[in-house]
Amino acid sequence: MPPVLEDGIQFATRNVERLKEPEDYQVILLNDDYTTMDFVVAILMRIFHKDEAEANRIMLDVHQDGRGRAGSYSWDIAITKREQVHSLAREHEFPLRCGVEPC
């Protein structure tokens, strides 16, 4: 039963649900032996809106470490960017792949 004030008025209480921020996901470009470095830089600039210096740095991470973080996005945007990368790679006949994983 809701609490009662001195003058006999009752007031209702309610539970407030706390919403949490959506999780971010990182898009990871994966190295292969066929995709050119120039194409990876172009992908980073076109799809991920990186400037040339940042795109080159990420491309070198992909080349040297086998993977490079292209960006961090909400789930829907990360999946869309992954599909854009795969689509452009197929169009240019490169096997470039990328993945999406939680940050």
The other form holds:
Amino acid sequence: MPPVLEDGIQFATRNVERLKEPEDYQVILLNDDYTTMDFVVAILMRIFHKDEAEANRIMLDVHQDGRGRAGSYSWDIAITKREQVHSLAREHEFPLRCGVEPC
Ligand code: TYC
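Following the display of the form predicted on its own, present the structure of the form predicted in complex with L-tyrosinamide.
Okay, now the whole complex, with that chain kicking things off.
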């Protein structure tokens, strides 16, 4: 039987691995040629709670770079926001898409 101290260290190590912090996920907006800039800004304000200046900045980054981060959330909230974006875009007949990926 190993000494108590050694066993304690192994126990602690196993538990550190199991108790990892839950990961955050970023919602990434993708550029397209048809969604209006105003609609993207409205989405960023309504779903991602950005103020107008920040929403404009993010929209222009996505427009120029092809993609950009709308925000970081837990998995459940990130996929809910992705669904809200896609649902509103469908409703307004825009092809706007976004993705969810680990930070
Ligand atoms: N490229 C679009 C346009 O010129 C604007 C746009 C920006 C679309 C960001 C999608 O995620 C997007 N109307």
